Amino acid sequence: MKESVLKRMKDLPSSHLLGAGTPMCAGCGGLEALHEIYDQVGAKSVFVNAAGCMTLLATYPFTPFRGSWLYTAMASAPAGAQGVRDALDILIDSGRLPPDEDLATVVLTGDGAAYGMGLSATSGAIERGLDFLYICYDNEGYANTGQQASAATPHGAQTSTTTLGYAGYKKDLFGIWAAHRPTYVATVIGAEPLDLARKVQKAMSLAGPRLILALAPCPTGWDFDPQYTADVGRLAVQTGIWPLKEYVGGEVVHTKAPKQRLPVEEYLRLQGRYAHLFEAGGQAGLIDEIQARVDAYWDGVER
């Protein structure tokens, strides 16, 4: 029985292996992006996964990829990646591993690790020039444990710990990485697969610290029907809330700037986490504030 299961798993296309473990939430935007990213990364890779939603993909003895998978604590993935990369380099330098069998070292985390708990370890890895690809699926909260607020939660959004709306502001992880002068940084979203594929291909062609930051619409945490995951993703781009851009060679380039931005209200209204902004006598003024911040960002870009 076990052999037949393993054989069926081996015969599946790579894209079907994602989700081979515990079922993920329907409409998961993080899994949507990860499917597309893995198509470019391929099997010659070792994924160092920090505790989070994607940890549910692995159920012993199976892992979600044809390559290797290492699970770490939430704050420790970059440190784990350092050990993996060093070990591979030692094996290659000593002749114990042929260079053509080298594996790409990939970190996979949610925003809780990327923006918060693991940021110190990430900063150290970038400063050391670690040759790794860091993938963050950003669902703007600690989604795996009940959608508590994280450093990636946007202003005004309800979470299980900010029932009146988050009073803080989303941390600029793209800017934090760029300030380290890494090799490459890019924002992506699964709803824009061509832009995503091009950026992952570029990242894989480079060496050094590289970040792929994917906005991950979360039906469970953001409170919308799973059938609208791609719509929410496209609206994040069309309203200008999620700029698609890349940092390379010391410069930031926007890869898909909306010619005519839609009002942010169209994006917010689809999500239950913003429902309080539309209630009579609620916090409607926050919609104007969110719009003003988006407009100010793009005014700076267009100048």
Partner chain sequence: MSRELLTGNGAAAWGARLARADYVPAFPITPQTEIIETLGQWIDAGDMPGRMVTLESEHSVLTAAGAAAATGVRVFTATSSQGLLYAMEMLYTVAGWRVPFVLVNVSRGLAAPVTLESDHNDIMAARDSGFLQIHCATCQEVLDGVLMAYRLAEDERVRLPAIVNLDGFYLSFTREPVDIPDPAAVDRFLPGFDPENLAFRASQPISQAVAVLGGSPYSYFRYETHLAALNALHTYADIAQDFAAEFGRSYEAVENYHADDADIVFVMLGSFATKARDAVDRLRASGERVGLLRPRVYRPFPADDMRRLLAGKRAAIVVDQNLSVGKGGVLHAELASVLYGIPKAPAALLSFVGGLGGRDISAEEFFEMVTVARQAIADGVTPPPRLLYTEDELRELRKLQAVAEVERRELGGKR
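We have the form predicted alone; now please give the form predicted together with the partner chain.
Below you will find a single chain and nothing else.
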């Protein structure tokens, strides 16, 4: 494994490889993360995409990607990556393609595909030991269709299909991946670019199934002003709601554990999807419940 040379923010590139002028919403936390990720992945890559917000990145005849792209369908981007990877290997092994023409095979999906419809294809790809990087931009709902609740929606969050707050609990995709014992799993967020870049760099130095799971603050879906995307992201980490961690070699390591966690209220208050928790006579008890769950998580980590 290559040692990280990214020590401080100024080690990060000053301009992005991914082109500007995409049709993503203003303040898209997913695009913020993708810019930072793509700088590390590089243009020698093919992005295999599933239906979601970022499907609109490549709209005929434009693309912000310097490298290649293949749109598949909502459920089967990992299978598309399997086909591309296997075909590249066949071509290289049989001498029909020079090895320097090889590409990194990258899956790019939202949480709708990653946590739900595409989970079977993902599980299959991990179990087969597919050499691929999976990037999930997790905006905690079916954001492209107007933020309906998905399996990644946190408990209590309002969505366009759960106007009283989501009754379920956000699925632990990190844990689901880790249970497959893949090469690498990491959570990241665009608001912590150094931590993100180190993890993507590490993932790119490894072979096998690898997940980069990026929490993607979503101004339109979470109902906050686009100027606060970075703030919401930082608060997700500082309140302990979005633990930054990685799984490698069977071990889970927290890469940026907040020394003193801020109250979850500070994160929730910024977002309209939680406004009902702060209304008089509303569901104020839920804030305590959310705080208790975050505390319990970190108690488990620190123990």
